[in-house]
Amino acid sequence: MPKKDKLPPYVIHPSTALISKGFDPSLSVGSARPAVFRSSTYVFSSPEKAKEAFEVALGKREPSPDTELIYARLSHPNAEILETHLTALEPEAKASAVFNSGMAAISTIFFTFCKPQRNFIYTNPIYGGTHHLISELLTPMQYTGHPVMAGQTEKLQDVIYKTKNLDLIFIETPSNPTLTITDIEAAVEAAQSHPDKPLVVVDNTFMGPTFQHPLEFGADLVVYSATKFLGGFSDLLGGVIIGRSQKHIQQLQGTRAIMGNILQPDECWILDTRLPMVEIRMRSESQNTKLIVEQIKKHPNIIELYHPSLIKDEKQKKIYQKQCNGSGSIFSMRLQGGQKGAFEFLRNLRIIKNAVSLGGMESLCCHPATTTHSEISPERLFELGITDDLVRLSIGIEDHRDLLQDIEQALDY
């Protein structure tokens, strides 16, 4: 019988590779999973590895598989194992990157893949923390940024077509708060016509990984906040950028090296425990939502409801039966009655909690003009459809008999 290591490689699916992939049982005395690896510097077998280490973190050379670790700030065992079973997340992956934030991992894309006095393309609206980036950082430095309104895929093209000295192309699908789908085929196909090939990216957190897989449809790059679904309980910050080239993730490592936001040890083992039951919590949780969206959308006091489930549009209906197998948990409405109404809806609920942020096992409902997306003008928000009468709702693991009749009871101001 031949020796075990002599044996051929299995071709594993990517919920087998979420436990079993890149981990040495052997390197952790023996544990049947990770430990937390909590160290700042590695000790160096040889002179020459440290040289060759040294080399690979420089761009130098390509890692190999016994490339040794040099200090936490580049990397540390956590991360790389972590980065190995988020890249069985997405088909057409070969690499990936953790960061210590959702934030921390979109700038350091721009960063990595943009420069000043050049352009990149954005859709609107956009998360109220990647739209501050842009104005307060990227704008002032001379990065300039195209907004483009999600889903108007012919406006979206002509834009990359006509737009010179193209860096980048950002994506959020489906856009925040207002649930709008952008074509990500369209958007690749444009910029692989364009001369200067400009990378494609899409901000994937509202659907992804269960739902949607933007490399299938030729994307470059993915990110998440792995704060939300990723992490699942709301108890931690992560980011997460997944790539169908490896080049690109280690430019992307190199930024985070010299930026010093890689996630830490404890962060990223917890997050790696949280990975095998994605897809199980947003199953779930858009489950749930799609329970209660039916049953609510005829509220009198509902003006509007967005959701995937509901699309009636349909060039938006088009575009989500092509890219998405599945509605997921977040949805938003517009409410009777103004900010008022929107503000008397989150005073009286009992279970969901008036909070930011999303993706979590417990249901939270936000006001996003107020909030996530206050810093943009009245005006701007108004053309953007983040109204003051607009709240945004994450679902989650709750039953959903309790979390519609506690979203019922709060419409009946």
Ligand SMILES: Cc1ncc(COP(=O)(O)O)c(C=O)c1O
Second form
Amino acid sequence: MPKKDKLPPYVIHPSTALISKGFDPSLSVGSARPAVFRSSTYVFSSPEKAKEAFEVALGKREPSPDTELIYARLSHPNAEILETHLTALEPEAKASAVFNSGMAAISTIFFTFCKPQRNFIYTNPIYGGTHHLISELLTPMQYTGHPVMAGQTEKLQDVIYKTKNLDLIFIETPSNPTLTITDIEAAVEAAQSHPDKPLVVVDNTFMGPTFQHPLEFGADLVVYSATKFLGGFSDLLGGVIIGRSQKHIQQLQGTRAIMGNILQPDECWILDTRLPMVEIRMRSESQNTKLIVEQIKKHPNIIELYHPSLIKDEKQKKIYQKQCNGSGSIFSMRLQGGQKGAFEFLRNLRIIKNAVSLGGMESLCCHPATTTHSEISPERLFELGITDDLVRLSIGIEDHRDLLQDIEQALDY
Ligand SMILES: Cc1ncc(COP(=O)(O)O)c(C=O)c1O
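The structure above corresponds to the form predicted alone; please give the structure of the form predicted together with the ligand next.
All chains and molecules follow, beginning with the one already shown.
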């Protein structure tokens, strides 16, 4: 036996695990990179192994290293390789599941862990699609959601303590598009003292695995729109859930098999190739953003600029310092002249493109009130701080001097 097989396994860091774990070249004819396994169905080595595979899929027994695959709607090799790598991204994570969009992942969480006639709590503002899911699908089906303004720690804890029959607490932090930060640890504390032991789920899309690790603060599940920073090139849709408990992820995979919303093999392969560079990309984008917001913050056409590097509120600052390792590359600003001023700014941009989405290597800018959050009534938008004069930017990896020049000239409308 070679010496390396006699030694205990290394303890390795996430950036090494992303490259060296989760894939055996001998299963891909020696290929140094995984093959794409596009088969919809898998051949069993015996009827007994088929029986075992179905027992595992139905949760009747634990999986073993040689449990065989069944059918690609349940799982497939590229999903398994990707899920192993995603688990390595989060300290405290035990398992992961991949979905064909961020919204597919979020919907699967609600349909797995919430029940009709019972309650869940969510922070507000929240991504428009999640808001749509709650108002157009969950509410008419008698799932009762209780919104709490993002960042209001005491209020959030109070609502958790007072809500009976509570299944889940869904926190999006920082909030989209106002960048308000919610204290994950405080929510977890309240959830743990609640008799129903509701799950705490964090949408970590904005900070990504580089700047915030919700499981370290006691959250049960982290969800990502992998369409954003994980994919990083605005060329694929994907969703990811990472959990501290294998059981929760198995439950989600069970719902995924029913809903048929697993990420396809080609997309899994592409997303997997992007993961080792996520941290490098995010750090470069965040550095660019810091330099830009620092330069423009005093521009006379900016009424207010929201970015974690410029927090003024003392309570927000404390949560940020405890919870985040960096400020990220999304920022929003309120501009002089209401919607007209915001639209002029968008029209003037020459490098940064007017598009929704974020987290790509190219910079994008949008007007949330009339796009991503436009289904919400004007009165409610105003209460949530999604005002007519607000634009949201996602800064990419271009040279920050060019982006700065573009933003500065666009601000002079
Ligand atoms: C914070 C957040 N969560 C979830 C989603 C939904 O992701 P997807 O578009 O991949 O379904 C988005 C999309 O913009 C988002 O910004």
